[in-house]
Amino acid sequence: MNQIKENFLIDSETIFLNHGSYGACPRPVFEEYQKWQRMLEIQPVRFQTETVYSALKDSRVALGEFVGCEEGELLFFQNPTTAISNVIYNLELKSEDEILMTDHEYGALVRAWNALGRRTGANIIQQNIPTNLVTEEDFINAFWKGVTEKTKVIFISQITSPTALIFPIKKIIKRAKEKGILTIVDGAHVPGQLDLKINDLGCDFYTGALHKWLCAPKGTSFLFVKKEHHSWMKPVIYSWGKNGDDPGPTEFLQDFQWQGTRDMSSFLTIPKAIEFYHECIKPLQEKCRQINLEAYSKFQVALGTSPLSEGAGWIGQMVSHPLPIDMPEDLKKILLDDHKIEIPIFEWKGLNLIRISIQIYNTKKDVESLMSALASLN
């Protein structure tokens, strides 16, 4: 067995090639995350209003190290999307106002942005991204043709759910702010896989999911909110805010942070998962990524079909790669029920997808194993 697989709780039967959807969480960090839930119920009312607010902050700090910003520009959310729609609610927009966003958005909250364009009247863009792209310069000029007058807000992911492209994003963000356009990036696939610095970006907003590739607790996500910005940004859900025990430090963070009675232990478990990265995770990743160019290779000889980007540079811990119409409708099911093997197949712009991503529990044998199933059934 992959002793490094044995670090995770996962299925030892199973061959998981779906990190990408809800990440696994190790043992070391489940374990960090179920002594916060044993203090939490040994003494509840002092864990609720006086221990967590430290434990939080301390969370804050070692992510603001870890993704480059101020801890005090740090929510945490349960996930992105909950995130993203908290500051879709802060939004005043008008009629004809635009939202621009790719097409290779996540569904979910492509779904989020258009409740809001039926309320508003504003319009949500997407534009077309093809995905023959060959060099930075051609992404940003397909991107940048759905900029107008009227463009409000530019939504854009750093790395794409369906498509799995790494976006280069940071050209992208610096015009938008030179034409005081609001940028809002989606970096839910981001910490833990790629090297992130915030500041650097010089976004107004970013969400990331620590559940994934930093691989938190389920339920472990921030959204970074620049300074700038505070003054208006409100919570969907008020609570005691300033009259409550958090002893701050901002009324900013106050009226975020407690919302009503929840299990926070999640977010707690933050600094143990970076430990657990920079030890375990970190010095492996390279080799992750040489294990997913040659899935990348792969996919093209087992299925006969065109890649979705052309070259390393798009391609982090994950590869989508489109399937050929004469596959099993039912093929996840196969694939798991026949081979064990765990891995997302979904529809995007009339394509069906097998999205593989690879952590550092995987091996080349289970893409081997993928590749052999997949060359059974074509």
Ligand SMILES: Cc1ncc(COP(=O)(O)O)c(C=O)c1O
Contents of the next structure:
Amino acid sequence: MNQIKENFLIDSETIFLNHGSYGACPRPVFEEYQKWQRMLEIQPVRFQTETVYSALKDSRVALGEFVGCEEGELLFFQNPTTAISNVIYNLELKSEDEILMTDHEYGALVRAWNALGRRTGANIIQQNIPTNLVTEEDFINAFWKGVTEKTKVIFISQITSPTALIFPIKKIIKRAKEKGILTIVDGAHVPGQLDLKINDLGCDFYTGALHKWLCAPKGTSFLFVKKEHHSWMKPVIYSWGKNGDDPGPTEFLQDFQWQGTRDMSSFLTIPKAIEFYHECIKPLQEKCRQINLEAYSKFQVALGTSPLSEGAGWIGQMVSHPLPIDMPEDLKKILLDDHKIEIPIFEWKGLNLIRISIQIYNTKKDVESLMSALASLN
Ligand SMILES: Cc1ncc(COP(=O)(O)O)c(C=O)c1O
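With the form predicted alone in hand, show me what the form predicted together with the named molecule looks like.
Next comes the full complex, this chain leading.
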């Protein structure tokens, strides 16, 4: 019996190696979530017009401390794509302007940027970042080749979705700032996986999903907006804003926070998720990284393909690896149906990738089960 896994709601029979997609919520965090939902239902009017605002502030304060920024710079969104779409909506671009990103970005957000490109004529450039990079400088040089006098915005993942690489973005942000280029960071996989100090990074905008590695309930994400941009950031969808019940303190917050009758319970659960992280996840994180590093080398043996990164510095609790071309087309289904292994398999730039995630409920045995299942098919 895996006692840590017992603490999560996830099906105990499934070898769950896909924490990266939607996370998994631990029982105490989920109970806190339901506590808020019950409170809302017991007295909906008082809850939505009074209680919710001080509870939201508690969540912003706890999150600000956790991600390293002021609480007044944080907005809650259900997912990173919605958060970044709201930034995209506010950008005023001309047809000759350029938006620079890597070719490892998250597909839904690439779509959102391309839609902006079609609307404004701005060029969306996906800079090629080779997968055999060794040093931080290699990465910066490869990316910076894409910067021109027309670059207005840099959009970059701190941990990438398809390739699961940790990109060293701090120097990119510094250089961008010197050139007056706006920086927008996609940190969907970062909170709860890497230590995060947004103000130290110095970016203009940062989004993170809290339901992934922080294990908050689903639909819990945030957008950091540096103070100097508050005056021009407006919501895509207007609600009551300063004419509503939200006591503020800023018009910026009032404009975004209240969105009709949405259930904010998942946002109110953030302090509990942070508490769970400090007590239960953080002490075991190094062990997770070690298991992931082992998976990184075992993939090379089991699959015989070249890894996407050179060495440990590029990976945290996830690793993506190319599958050989002769793997069955329905590999994902075979792994789930015949081996009870839940793991994502997808195409990226002509490669067929498999991505493993290691959270505290995973064990070395899970990785071994995957490797022997793969070896039996190869
Ligand atoms: C790098 C990255 N960005 C953004 C997202 C946002 O996901 P959503 O579709 O929930 O907005 C994800 C989700 O997996 C991701 O991996």
